[in-house]
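Next up: just one chain, as structure tokens, the form predicted alone.
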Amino acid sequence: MNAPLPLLNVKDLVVRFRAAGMALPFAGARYINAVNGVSLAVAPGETLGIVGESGCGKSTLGRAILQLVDAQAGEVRFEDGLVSLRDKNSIARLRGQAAMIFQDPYGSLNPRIPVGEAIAEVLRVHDKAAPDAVPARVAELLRLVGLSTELAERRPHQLSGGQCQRVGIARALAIEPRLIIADECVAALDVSIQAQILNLLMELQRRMNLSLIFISHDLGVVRHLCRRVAVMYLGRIVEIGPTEQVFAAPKHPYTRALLAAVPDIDPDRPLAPPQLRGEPPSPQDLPTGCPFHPRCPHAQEVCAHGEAPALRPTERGDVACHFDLPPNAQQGEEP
């Protein structure tokens, strides 16, 4: 049987921002390279995690998919239809079936209006309910995310962070989406509330067959929630594959370093030696060759002066590295 077509297909997406401040005379404008040629696909009902250090381009990628920021190159296809800023109807179709849950549960809601009205506004704009059916649908969405319907009259400052995030999820569900992009949506919450929100997302994903892109820096959360994971570094995907396989046998040195940095709760186990050296390069001045080579313990001449490695398939997913590292490669060993 043929595999189903991806719900979302992103190809060679590039996003650059002009750097703040005035350029020096005759020096020309300088740009921040936020997303550098990212390609990925998401199947119907799939959960894809995107992880990486702060500033690696995760959130910008999510916003660019929904056309909330402009991309300078590449393409986004939703249900095999091209989404383009030149075609407003294509953006309307995308946003009618795809929604975003933002990191800040308070900042993503209008403080001046009750949360029930924030959900009702989505229903009216996207024509998802008849005018006389809007209050009942708002109540249904609040119950769906585990909130009392009495909270509809409250404003965001009268709710807890977890309650506000549930309202954000209810607002995303109001358009009856096929795809949700969750951008660090539990990062600002207490651990106990994080677990509640994650369990809610998993339940909704199964019940509604949602496709979910979950953006996070928390590897444990991604492992718990996502079937596949993509690892980003300096705006590029350096490894992507089934979550358990990537976590069990990472192929890229950066993925290995991220996993090695996860704290171990065993007090008798010594801390692992650091696997990364230095700081990430500036996105305004990317290194030649492989963007990870200045920090890579396995870097060789080709890494610094050759072409930047593209994603290539392996038996456990795709990896952007010139070498096949042995399973037990440690810092300082030659590949």
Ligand SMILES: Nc1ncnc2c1ncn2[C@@H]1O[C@H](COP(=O)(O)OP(=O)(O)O)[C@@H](O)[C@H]1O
Contents of the next structure:
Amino acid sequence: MNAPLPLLNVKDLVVRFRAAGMALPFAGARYINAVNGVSLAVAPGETLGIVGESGCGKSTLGRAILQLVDAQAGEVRFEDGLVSLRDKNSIARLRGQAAMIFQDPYGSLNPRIPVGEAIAEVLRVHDKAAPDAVPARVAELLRLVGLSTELAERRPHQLSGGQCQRVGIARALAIEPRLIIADECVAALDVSIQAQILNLLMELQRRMNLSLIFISHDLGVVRHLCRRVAVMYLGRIVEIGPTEQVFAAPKHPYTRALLAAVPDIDPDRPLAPPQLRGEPPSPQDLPTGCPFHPRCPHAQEVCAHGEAPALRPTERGDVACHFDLPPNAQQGEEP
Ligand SMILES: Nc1ncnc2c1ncn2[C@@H]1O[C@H](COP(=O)(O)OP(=O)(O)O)[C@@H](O)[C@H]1O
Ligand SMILES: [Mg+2]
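Having seen the form predicted alone, could you now give me the structure of the form predicted in complex with the ligand?
Now the complete complex, all chains and molecules, led by this one.
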């Protein structure tokens, strides 16, 4: 049997921003290399977590997939159709089937518009309900995300953060999406509210067979929610695979360090694995060779001067490392 066609297919995506404050004519244009050649596929109904330190390009990747920022190279296919900002029809199709939930529940809503109207607006723009059916559909969406329909008249500042995030989810669901990209969607909320929102999102994801890309710096949450996980470092995916396998036996030294920094992620983990040295390099000035080599406890000559390692398949996911490190390789050991 053939594997089902992915809903989303991203290939070699590159996003650069022009760095600010470089106006001098002799100072050649400088770029922030936010996403440096990312490929990934998401199947219908699949949950993919994206993790990595702040600044590694997670949000930019999510936004580039949804064409909210322009990519300089690579391609995004949705239902096997190429999506491009230069093709308005492709954008309209994408916007009708894929939505983003943002981190800041207040910032993503217009403060002057009652939240019921904010949901109605989505229904109208995407032609998802006949005009006279809009109020009933708004009420239905509010109930779906666990909000009283009486809240429809309120403005965002009259709601709690958790309630606003539910409105954000209702707006995303209003288009009847096949894909949702949730970018740190609970990071701004109280811990007690976080669990409620996550449970709601997962329940809806299962019930509607949504594909979900869940961007988070919280490894525990990703482990709980996502069947697969991609680990990003300096704008690249350095490891991607089934969550349980990546968490139980991480292959890339960066993944190992990341997991080691979360002591309670697995109380049975035997040894404290290596910690990272230094800070991540600036995305304006990418290292030669493997982007992780300046911080890698296992780096060899080829890591500094060879080609950056591409993702290669292993028996438990794909990893971008020149070496097959033994499962418990410690800092300073030769691979
Ligand atoms: N609109 C923008 N203009 C310029 N630089 C940006 C912009 N958005 C993000 N960046 C830069 O791109 C890099 C990746 O950022 P981001 O995608 O937000 O990372 P993450 O979500 O993993 O924290 C960072 O260096 C960030 O400063
Ligand atoms: Mg981000």
